[in-house]
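Next comes just one chain, in structure tokens: the form predicted alone.
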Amino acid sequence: MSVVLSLSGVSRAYPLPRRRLLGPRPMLQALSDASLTLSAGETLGIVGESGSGKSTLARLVMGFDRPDAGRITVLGQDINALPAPELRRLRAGFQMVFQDPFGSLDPRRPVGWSIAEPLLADPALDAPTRRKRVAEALEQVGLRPADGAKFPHQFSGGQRQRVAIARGIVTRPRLLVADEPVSALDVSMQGQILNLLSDLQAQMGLAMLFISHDLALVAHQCDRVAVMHRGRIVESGPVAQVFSHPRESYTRSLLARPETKSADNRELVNNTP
């Protein structure tokens, strides 16, 4: 399989306020000396407590903010030594599903347009090829054509996390960043769209990076696993070998705390081989 997606020693520090006035500014350590791969067709699950880097490790990735040190590679790309235009282009290869489905659609105009956003990076297609391939995505991702005339307010959450990965799968990219997809969703409406993403997966042949708190739906959606821990790769490996032969005590501990398996789900972790 080819690789997709490659982090070598990457690192990111944010200054913080000052604690005296005339003092240096802490720094706050996201990320430290990160390095992972992710090949076509897999699915990386990225574990940790709040704080522990998964959304900065997710900026990253997506460009959306630059290393202090290390190397991003995404689709044979060091994206941090691309112009931005060149980038803009290549992000066509690599988009990203936010938590909040709402609050990554346009409320003043209708999921199309939305939708349609990320094809105006390429002006090799023209408005009816761009509405097409907006059918074709509502289609994929179990909505009507006729939906991109709806705004977001007048679908329900299940829907509009729908109408977001449509969203992520409209310029038919290569990896799909998956940022807690489900975390917002009641249990029911979690396994639909875990299911649409696995669809997606199989027919696309993406790779996905999923990023969640909850070890069970990592355990049931993901080949291999993360686990963070202040901003550091602690272990690494086949979900089912992490979960049940943990070498670190923070994995342990993790494994061992109710809030990181929803109830509805917790078995998944306790059954895995």
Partner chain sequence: MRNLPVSLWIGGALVGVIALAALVSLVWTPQDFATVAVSERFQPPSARYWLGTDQLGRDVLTQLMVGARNSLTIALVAVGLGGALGTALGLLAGAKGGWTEEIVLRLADFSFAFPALLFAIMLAAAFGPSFANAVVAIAFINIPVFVRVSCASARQVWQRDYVLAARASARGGLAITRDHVLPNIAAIVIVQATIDFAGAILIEAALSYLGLGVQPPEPSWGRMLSEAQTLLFLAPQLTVLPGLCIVATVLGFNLLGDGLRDLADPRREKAR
The other form holds:
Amino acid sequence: MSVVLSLSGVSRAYPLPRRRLLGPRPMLQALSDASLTLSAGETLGIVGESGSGKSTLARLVMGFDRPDAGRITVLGQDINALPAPELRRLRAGFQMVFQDPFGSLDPRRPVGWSIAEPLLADPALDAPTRRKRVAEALEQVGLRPADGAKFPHQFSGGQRQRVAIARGIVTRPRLLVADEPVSALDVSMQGQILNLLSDLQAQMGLAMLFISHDLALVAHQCDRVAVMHRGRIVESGPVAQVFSHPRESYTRSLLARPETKSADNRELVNNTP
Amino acid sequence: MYKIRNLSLSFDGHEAVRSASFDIPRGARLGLVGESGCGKSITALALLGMAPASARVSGSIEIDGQEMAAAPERLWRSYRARKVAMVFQEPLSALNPLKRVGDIIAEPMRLHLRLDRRAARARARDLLVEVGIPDPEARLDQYPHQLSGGQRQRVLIAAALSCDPQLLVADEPTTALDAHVAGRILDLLKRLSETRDMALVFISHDLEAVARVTEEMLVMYGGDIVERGPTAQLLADPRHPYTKGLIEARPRLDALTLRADGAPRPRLASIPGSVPALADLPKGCRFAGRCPIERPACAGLRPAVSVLGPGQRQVRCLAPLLPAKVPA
Amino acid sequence: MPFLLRRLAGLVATLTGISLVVFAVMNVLPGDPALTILGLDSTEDARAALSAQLGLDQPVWARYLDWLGGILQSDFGTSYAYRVPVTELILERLPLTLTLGLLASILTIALATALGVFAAARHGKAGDWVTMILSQLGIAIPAFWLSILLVLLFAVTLRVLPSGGFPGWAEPLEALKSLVLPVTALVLVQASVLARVTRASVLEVAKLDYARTARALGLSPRRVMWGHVLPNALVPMVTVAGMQLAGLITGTIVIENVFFLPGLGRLMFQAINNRDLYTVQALVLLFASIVVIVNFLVDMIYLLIDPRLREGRS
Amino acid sequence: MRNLPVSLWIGGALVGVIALAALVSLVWTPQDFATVAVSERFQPPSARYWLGTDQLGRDVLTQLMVGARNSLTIALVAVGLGGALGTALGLLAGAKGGWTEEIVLRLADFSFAFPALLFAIMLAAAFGPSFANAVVAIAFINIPVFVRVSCASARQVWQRDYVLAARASARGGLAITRDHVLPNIAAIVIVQATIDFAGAILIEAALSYLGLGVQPPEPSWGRMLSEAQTLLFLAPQLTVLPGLCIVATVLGFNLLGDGLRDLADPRREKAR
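Having seen the form predicted alone, please provide the structure of the form predicted in complex with the partner chain.
Below, the chain from earlier opens the complete complex, with every other chain and molecule after it.
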């Protein structure tokens, strides 16, 4: 299996406001010395609590921000060493799905326009081709091609996330970064979106970076998992191994369930047919 | 203690809560579960007489024998904090940023219990100890922004407890918090309810949290209470198709469900479609249109409540699911 | 106190910047100040003599430093029209403008807070509507026209108040009487804007979670309003109040001319007509500095209101 | 489905009438505005002089119409110039962030030290009072207002996920500004322009009242009022109409702005 994404020794710190006028600027080490690899067709879960650095990791992988140290290689290219025009060409190969489907679509554009936006970078694609690709992408995510003319506010939250996924796959990327893709949705909708992501991954052989605070979702969706805590990857490995035999105390504390009485509640839950 | 009968709350003629009836006995821990827009939050506000001004309220809310549904605001005000108090979702924005923690907790006591400054402060410190905040003396003089998220939620709980209410309503109190902090807040709420013999209405979309805290739960969908029963029983053996769908939509984190490396990913169950807008809800069963076992009559006819078993379980469905095979 | 220090440094920088702009606009851009002062019909010789007298033969930066140095010793130069030190002219007229401005500021804030809270408390009811319609009108009326209408009513028709002029401080009662109409005109216009901001800000805060928390703890609407909502609503109110006071300060320039009050605004107007360059320059600098200092004080009020700022957070 | 706000109707009607009068004055006026006929002074309204004449026998209606034209022209040019420049700077600052934003915003803050009237007075003192100085002064003080508004809203747009998605789609800063930022802040900028229009009318009136704005023989509402004030005991009726015109125009633009804001953002509380 070919490696699609690899990080080696990636660190990023952000300055905080000064406490005193001419005092030193305190820094927040959002990410320190993170290394990981992700291959085609594989889903890697990044799990951690708020402030653990998982969103910083996503920003760096997407090239929205540059690391202070380390290398990020996407599809064999160091994205921070690449000249701008070449990075622009490479971008079709890695896309992102955001957490909040209300914020990730421009409210003033029909969704078809937003889905087509990633295609604008490729001068080889003319308008009819773009339209065809948008229609295909809409069908792939379970919407109708005619839905492309609608505006975001005309969709429900779940449908909007489908639109966002359509934009994520329209360039036929090799890597999809999904940052909490279902946590803004109602529980009853989450399954639909996760199943859709699984289907697309199988069809397209996508590598997926699945970022979530929700261990159950990660356990379900991912092949491997990296646990983050205070900017560090504290543990990583196959999901079954990490979650059933956690080595790090932090992972164990995340997995800790309510003790005593409620344990039997859980048992009953699991007996549900 | 609380007796709610046929409580309806409507906006522009659309019922956001449709003739809800339930009791809250002293010391009971009741879960109110549902997704966004199911009516759980405005039901909670109605328990304090704080439904939005644009809502039309009908039905009956009886508190200790006193009918309150149409009670004047002045009477409600005297009940708040002393009989019923509320904890909200977002602990930072729920606390006045310009007031010190001690003053926030002391204000209701000075107003309702007529305590003087010194006595109110002493009580506030005791309350901080009770809700598990270390170094309470120092915290009294701090501002909300100087506390962590979990501590803010504890301060909010302390303020709610200040006048010894008989009922605490907690609306998604842990949604804004990280998992391990949330767990401790849940345990705190449960402990407080037990030690104070105080009823707790716990509102959440999170079944695990509800299972952790409550004894009995109500499931709401589209303004209807679709199912109720003892929490453990109901989660183990849901009879309403919506409840079942909701339970199964969550993947379970459990050694048994973890796949071996390379094993195919199981599909997640999910409820088809999405929750309709208030104005587009079906007239009959609210779940019509998304229900896997729907019958032709469902969309037009509102099912009556069926009592299952020895009277503890109730479900509002024309054709409730059969009992699951519960191991002996 | 990093916030305070930063603001103080900013204040000094801004004041220096203002002096540069004023000097540049008045002295450098028009070309020959002597021409500005004496007018186009002046003779070459007269202009040359004046240039020498004013030290205009020196380089620009030297003239600026000279001027700035003088100001720091409260020497604004000599008025060409009155042949007296500008400082003397200013000090003579300052008390009137100061009284007018302070009276109007205090009444504006009091009236606007009362009206804004009143309208917000009766949100959607008749009292709210009437207040908002009146304030919309108040914003649209130019202060000088309102003044003329007030004069028509109270001075020309009812003859209870003077139509203009100032009897001097020797007769305090008469002096105050002559300030009634000017202050009214200033306050009604400025309070209209501030009342709307107050109302909007109060309504905004009242929607927030902590207002709901306060209600859920059984606090009365009055207590929620004065104890929780209004203090939080003050932050946007104070910001606008700061800009309002700037408007009020320039408003006095117009109003003094409507009522022929011998204050700084009237002096500025006369100085412009007399082409009294140094007096205008000093007055523009003074007014701009007052605006900046008022806004600086407004920032200091934030510190009193908001504990988060006291820690240097933004 | 969506009802237009009442304020939009009233504001639009007021602005419409004034703008129509100004437009008509371009091709036709009842009399020539500069013609002085002392023998015809203080005429009551008649078939010839619909609204009467002033102390120099000039037709009041004509003066009001041409005054409207002058007022609206100054406001249009000044707010247009200031708004365009300010918005451009604000967009730049919003897009670049960092030092660029810091410098632009500091400069904007700094220019708030010169209230419009004061700045105009300074220009009038240095260059002599004129129509052009009024325009420059009003345009200048409009720049920082638009810088602040457009920069703040542009920053908000830049933080939205759809802009990140556009960046992930290999779109450059200029394309994002054109395709996402500008359309999303346009409503706010237009509302601001409408409200600043009202402010510009008021400042022009005050400047002309002080004799520092529109110069004779060009008529202006502000100067009509200052001339009428000297005749307060003789002909109080002359103070009424110019004042009403100013109020109607300012009120009209303010209501229009409020109405547009409600249209752009229906969740906002309705303005009155």
